[in-house]
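Just the one chain here, the form predicted on its own, laid out as structure tokens.
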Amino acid sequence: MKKYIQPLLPVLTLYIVLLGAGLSIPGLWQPIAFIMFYVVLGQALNMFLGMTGYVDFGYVAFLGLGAYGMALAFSLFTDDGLGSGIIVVGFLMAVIFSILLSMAVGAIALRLRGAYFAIATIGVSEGFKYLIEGARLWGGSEGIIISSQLRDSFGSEMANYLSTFASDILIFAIGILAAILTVYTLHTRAGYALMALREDEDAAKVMGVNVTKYKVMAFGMSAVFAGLIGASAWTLKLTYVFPEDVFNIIYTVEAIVIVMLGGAGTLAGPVVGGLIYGILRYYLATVLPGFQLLVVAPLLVLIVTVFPDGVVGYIKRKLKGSRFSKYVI
């Protein structure tokens, strides 16, 4: 059971002293909110791409599709009487429309490596949102607002707390769960099934490891989350859904800088990635509006150069053979 726990411990202290801190701190919780977007996102990103070395650059339709899962089930369900159920409801929408597409795309795409993966896979997102808006799918170009269906189902003020803060606790809770799903699989066979196939597919083929199978499980986990996190922080937070922000592959650039910058396959590496790059984002667009972008670009460069393996992953390195190696995997 320690094997599990203590790797845990660093993560879930950070999340308690940013809860703890948003909670306390007066206009600190917005910020909070924003940083743990992208430290979430690098979690659910990393099950796949850090545990693979697979760079999935449609990873952007998961979440789309997750934020449309949670905006469906308030316009088709409002009316019957499901009450706080309808969020299930929602969830569980989400949770299938990933799945449903990562089975789709991993069926192909998956028995691709490298730059064909990425080049397969990049349309993806572009795709999902050409069709949705060509074939006016779930309100086209319009969209789904379901403020009002919030408000039908809730109240006023219940659909405000829903908005503003009960969807950045589920934000808290997504990534507590992302962790320790990561945890155990890294501790499990399919872990070292993954991490063997990430150091060289072909031998781990040689050596028995079914890595269809394996690369399969780790592209549906990721979905998954992703699919969570839009249900979330996007339709529950912003109350609308348009395929042209949702479908913005600029966030599956951003996942994927936070798992790099932080630590590719490591539990804490995304988690760090996310808190250094939300942090930039959020204060450099404060301090510098317009602007941030030029600053960030060349001060992430500046820390990959420097710690080519990522941030935890220098740590790791430090720390091999040392009583705190085991916090750090």
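What you see is a predicted model; the values in this text were computed from it and never measured. Positions refer to the first chain, counted from 1. Think of the rigid core as the biggest set of C-alphas that the two forms share within 1.5 Å after superposition. Compared with the form predicted in complex with the partner chain:
- After superposing the rigid core, the Cα of Leu28 is displaced by less than 2 Å between the two forms.
- The Cα position of Thr13 differs by less than 2 Å between the two forms after fitting on the rigid core.
- Relative to the superposed core, Val304 undergoes a Cα shift of 2 Å or more between the two forms.
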Second form
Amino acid sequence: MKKYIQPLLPVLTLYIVLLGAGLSIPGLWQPIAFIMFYVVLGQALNMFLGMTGYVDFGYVAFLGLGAYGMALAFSLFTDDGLGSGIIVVGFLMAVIFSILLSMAVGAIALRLRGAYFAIATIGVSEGFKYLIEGARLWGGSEGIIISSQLRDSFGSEMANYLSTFASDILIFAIGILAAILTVYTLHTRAGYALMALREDEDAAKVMGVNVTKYKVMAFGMSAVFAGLIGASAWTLKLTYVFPEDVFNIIYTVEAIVIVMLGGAGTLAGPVVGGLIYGILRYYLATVLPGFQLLVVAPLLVLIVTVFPDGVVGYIKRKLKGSRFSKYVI
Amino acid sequence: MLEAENLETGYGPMQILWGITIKAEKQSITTIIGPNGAGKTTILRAIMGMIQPWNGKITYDGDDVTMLPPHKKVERGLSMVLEGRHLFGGMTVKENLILGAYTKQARERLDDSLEIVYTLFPILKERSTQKAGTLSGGQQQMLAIARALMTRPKLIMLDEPSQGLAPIVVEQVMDTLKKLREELEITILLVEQNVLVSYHTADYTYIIENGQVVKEGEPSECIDIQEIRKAYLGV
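Can I get the form predicted in complex with the partner chain as well, since the one above is the form predicted on its own?
Whole complex next, starting from this chain.
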């Protein structure tokens, strides 16, 4: 048990500090919710990119489908008298959508390796955007707006609370869940298998690792978390879903930067990466409006030159052998 | 122990193996030799299940294992040392070995296996905390073999273990293989480009050209040492 708790301590402490600061300091809730989105996004992608070393350029499609899952739940079932259960249905649909997509993409693209996988996945999110817009699926380019359904289901006060506060709390919850699952995975045979397959897939095979199984598992898990994030950080929070927003490739790129910046395959990595990136992005938007996205390019250059293993990878190496090493994995 | 019958396979539309039949007898050293591009590595990859055979049959220990994925074959006691070693360079020698004992039955016998490989390769014990990537070529090859041993195999396939090694180190590697056969009763299937090494180590040899077996037999029968001297040394 101790080996699970120790590395979780710094991460959970950070969450509590962020939560406490957001709740007690006026005006800080919005920026913290903004930053937490990036932290959790990094954690979700890390489950796949960090664990397997495969880069999915269509990753945002899982968030997008999660967002649509939640939105469709509201637009289809609001009149069925589910009450607050509709949110559960929404999350369920988000999860099912992202699992289905991960299986479809995985069955084809996970047979490819390295750069070929990355290239094959680029089309996924763009494809969905144009499919929804072109085929006028799910409202087409007009998207789905659920603010009136939210009011009908919960009353306007509760609906307001849901989108301005509860959806952010859900993001915290998803982050905690992701952290626990990551620690657990890292300490099981699955963790060893993933480590071996990330380092050298052929070597892993001849050691007896069922590489297909673990790749599919990591991909599915990562997709589910992305779906949950899309459902709460986008649909519940913003109360609308537009295809060009939720399938925007920039989120994929940001997620990759966060994972690499923090340290791929580590527990604390995406948390630290998301924190740094989120803070930079938020405050650059106020200091240098319009230029905030430019931060991605120099950051990437910085990562590959100075911190090839990410910030946490660097710290981990420095702590190796010391008594703090158990806290940073 | 292991038999491949009429094995045919390739990559994409390109066929590489055209009906290969080879056999590795229990506790023997069998070598496959042949020029670049003959399909030697492909034979091992097909036997291991890393690429799927198109045709033919692979039997191991009396069972048909033609379509088994690699991890199932490892569970049955088949192991492979890949060409170019494929070590986890950033990890220590010991970490490499521990990861090698990944399967359930291997994990249960981890301590025992470690002792076996450390006795076999004392240098690895000395260097156990050193990063695998910083070992010399010969030591890396030893580690690759040791890592394969951690799966507790009954049969090891090695893909050009002499590649890039000095002649004296090649000799050490070959002596190790003989030791594996004698002391651990392991069957060895060896792919080599180094014909002379093969000549001195093997119990049985297959010569492959263009995806077919062109000659087979005990090395003294099928390798014409004079011809090789002429071809390699010009004398």
